[in-house]
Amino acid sequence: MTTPLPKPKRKDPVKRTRKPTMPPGNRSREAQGLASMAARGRFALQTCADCGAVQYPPRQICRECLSGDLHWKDVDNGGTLLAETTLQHSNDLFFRDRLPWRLGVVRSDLDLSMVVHLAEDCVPGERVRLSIGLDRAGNAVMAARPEKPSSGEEDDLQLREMTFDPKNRRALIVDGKTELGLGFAKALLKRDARAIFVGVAQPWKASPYLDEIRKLEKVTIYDLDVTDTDSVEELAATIGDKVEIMINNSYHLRPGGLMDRFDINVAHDEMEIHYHGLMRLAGLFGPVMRSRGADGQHGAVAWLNVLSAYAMVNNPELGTYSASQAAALSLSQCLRAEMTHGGVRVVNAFLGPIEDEWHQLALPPKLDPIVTADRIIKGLERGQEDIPIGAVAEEIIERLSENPKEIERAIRL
């Protein structure tokens, strides 16, 4: 059984706050193949076109037949621990920090054999399900769990490095005045956050969505408008140190393209609102936030953009808005490279047309917003850097990958 995971402690203010570390990690370019395979939480490994042999660890080419023709495709991710050890002592500044930590020698099914990061609940001769995750370095690790999930397994504390999982730490809501900022809440109840914070932009303004979340436990609610610095700058000052999610899903949708709705002033909300909100966000939340990566075990893990799959390739009846996602996005990259020095993992999350008043005319799927934001706080849990949702971001990723020139010239609403 995993020991339970335990309840944070006060801080000491007199206690210098412990410095981030960087797991080792140079790796090479096939390997980084591996990475973002586990980006999107898929267990893939390259197998060979010429004579289906599996890899691992990531190469050149084949170890069979020496063919360079190798693919990434979903395999299974069953095997058998062979053996296990614990390490005692390490020359290295993130692991001495985190010692004892276990490692083990897997026999995959695939009659590949892996050494892996080791949850605390797996036994040498029993059956292990193995999984692709990032270290806080965002390198690909392997780990191995017990082949039937546990109940607590993800109070393991090893593992938990590789993973965002909200139980017992305290995360920001940018915008609760939607349904998604409502979903977004009660996931992180459900999965026993240990506060939320929740931001409301003109509080003089309505929302059913905003009474909802006031009824809820562990919920406070603060003024915070991404388009005013100051507003942003003084709730950092008084819960900066706080967050260890940041949850970002600003959103301002008008729909139109560029020379049909040719109007400056709704071009420019919608990049106030997700380029530079994210700017100020990231300027007055991410140092703290950085600083405190290594900040025991529940220190800030993770900072969360919710962007349009949009963002990838623009859609012409939302040009103007697509346009702002792209920018948040490639700010967001940015923000990813600064924030790994501190161990805070930066992710995505890209979504296809949501159930509001802004996709009426959006044909289905559509997205509900409250299964949504369940279904983004999944990913966390399973330590992914992006997070499609819904058939619409699926396919964009894949007809992106295959032939990009095809869907810029096919994609509509």
Given for the second form:
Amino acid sequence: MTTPLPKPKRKDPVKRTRKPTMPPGNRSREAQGLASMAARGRFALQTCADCGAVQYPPRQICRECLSGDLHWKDVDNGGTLLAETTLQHSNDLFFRDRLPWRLGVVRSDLDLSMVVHLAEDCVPGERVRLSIGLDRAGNAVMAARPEKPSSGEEDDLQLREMTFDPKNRRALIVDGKTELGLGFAKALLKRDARAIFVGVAQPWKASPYLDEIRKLEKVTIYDLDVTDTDSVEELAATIGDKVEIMINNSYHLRPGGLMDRFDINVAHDEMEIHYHGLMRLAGLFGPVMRSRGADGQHGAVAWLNVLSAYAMVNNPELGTYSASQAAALSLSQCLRAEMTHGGVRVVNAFLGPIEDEWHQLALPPKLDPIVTADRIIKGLERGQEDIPIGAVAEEIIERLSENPKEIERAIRL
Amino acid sequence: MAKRQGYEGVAVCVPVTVPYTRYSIKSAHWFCGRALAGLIKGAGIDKNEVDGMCVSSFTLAPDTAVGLTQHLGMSPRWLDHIPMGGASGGVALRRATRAIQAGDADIIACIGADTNHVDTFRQTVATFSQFANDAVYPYGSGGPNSSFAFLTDHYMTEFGAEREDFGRVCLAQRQNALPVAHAMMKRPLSMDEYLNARLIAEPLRLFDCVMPCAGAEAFLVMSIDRAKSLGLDYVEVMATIERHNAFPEDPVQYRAGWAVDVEDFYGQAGLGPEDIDLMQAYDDYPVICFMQIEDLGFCGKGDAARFVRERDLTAECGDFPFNTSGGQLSTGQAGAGGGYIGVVETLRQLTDQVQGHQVENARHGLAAFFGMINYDRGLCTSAIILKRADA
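Alternative state: the form predicted in complex with its partner chain, after the form predicted alone:
Now the complete complex, all chains and molecules, led by this one.
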């Protein structure tokens, strides 16, 4: 059984906040392929196109037939724990800060031996379940848990370094008064978040979802307008040092294309909210979060952007909206690079059309906002870096990797 | 397989150790250079007479043996650089022997040397190999400690060895090291100290782990005629083997290349394990000593624990003199120098030039080598049998 996560103690204000350190990040180009599998929560390994042999560690040449044609394919993730150790000494600062550290050698069912980060409740000789996670530096690592999932396994302190489980953590939901915002609040509460801060712009505008949020426990509502630098700065000064998970749920959609709806003001608002809004949040909350990447039980861990799947390819019916989402996606990659120094991971959720007033004319399938929020938080809990939600988002990703020109011409999702 | 030619006519001589220090501000070039100086002084020859060189070092970068020739002002006609870590010494001897037989060189200096600056060890393990960078070092960054913790844990589970069994090896080696001047460890080790030492990587504790240090080990290879004309004490080569990435299908390493080649090995020498008077084994962690004792036929697989319980491993009075200068566990691990100790100490024992205890009436010495945990196991193995010149 996993030791239950201790309740975070009040932070001693006299104590120095530890400087963030990163796990070793030196990886070959081949090994970065694992990161792209981990980003999507897949368990995939290089597989030889010619002879089918599965490879690990990653490489460029098949170890069986010397073919140079290796592809990432989803494979079985079962294995047996053959050897273990608990390190009391490490050559690296990141691990020195976190000793003891448990490791194992797992023989996977594909006859590959893998060095893994080992969950506390794995037993030598017994079956385990492998997964590829991303460590605090954003690099792919193998982890093993007992074959049968147990309740409370997400409490494993060591593996918690590779996920963003909201338990005992404090989150800020930006633009919380949408139905999606309500969904986030509920999903976080369900997973025992410690506190939920909800940022709300234009407080004079009533929202039935905000009324419902007010009834939830552990929730505090704050004024937050991402188009107003002063507003963001004020809130960052108030709660910036308490935010451990940032959920940037900024959302401003007005249907229409470029020439078909030539409206600079709408486009300006979209950029102001999605792009400059992210920039203001990042510029004012980012540095505090980054400096708190190793703050023990109070460490900042993740920055989640809720983006549209049309950030990846423009949907002409939502032309300027898609463009503003693409701008936000690009900026999120910059944010990811800068946040890496603090070990705070940037996560993007890609949503297909959701069931709301602005998607009235979008064709089904459309996503239920409450269910969507729950699935996004689940992805966060698992430590994913990209969280596609719904068939539309999945299909866009698949078609983009297959033929980006095809989807650009034919997109009508 | 083609019939192998013998190693007749070749002499191994002039054992040199550049004294070890825990840390040094000197470079690997310095240690190589001092080793070469020791070799020519010991042989009473001029530097220019050394026309072959073989070097192993982790810390010579960005140089290799090539850069070293200019650094040391040599013009060899035979040059080798063996990057096999702990397996280097046996392989160096093997290749140098053939070069001498073929007439490609007259006198070959074989040198294993490394420096150890304050942060050298961490840098070495952090950039050891592509597989280690990608799939081992990011897992706790324990370096060889974690790799050998896995091998030890697995061995103990599989064969029922106890910590005391490994302790016996460490204690005996410590006793062997006590008279050796350059040994890092100067005090006797008790079983109690061994068992209760600080935990490093379970099940490994402090005295299971070598201490990285700076230093060099070196020897010369030449024809017997040349050695005689120089008036040098020498040993002859009876058998050599090397093997890389043996048993890749084993889930966790519990045997290595020696087991593949053991029959060929003793066949070359016309001897059996019972004819071996002393053994030097690669010993960065005691579990690997067990594997060498087993794979080289001194006992069955999994039986090494019983074997070391029944035998006395000390050089002074043991019936199985083992790592007779204390091995790396007691003298320290001078990087690739650790891969040459086996040759140098066997040579000392069989030419009566010991620094510690002399094993009496020893005629045949076996040295085994192991190196390069590229990912989850050591890939390189070698072994040699040397015989006393008058035997």
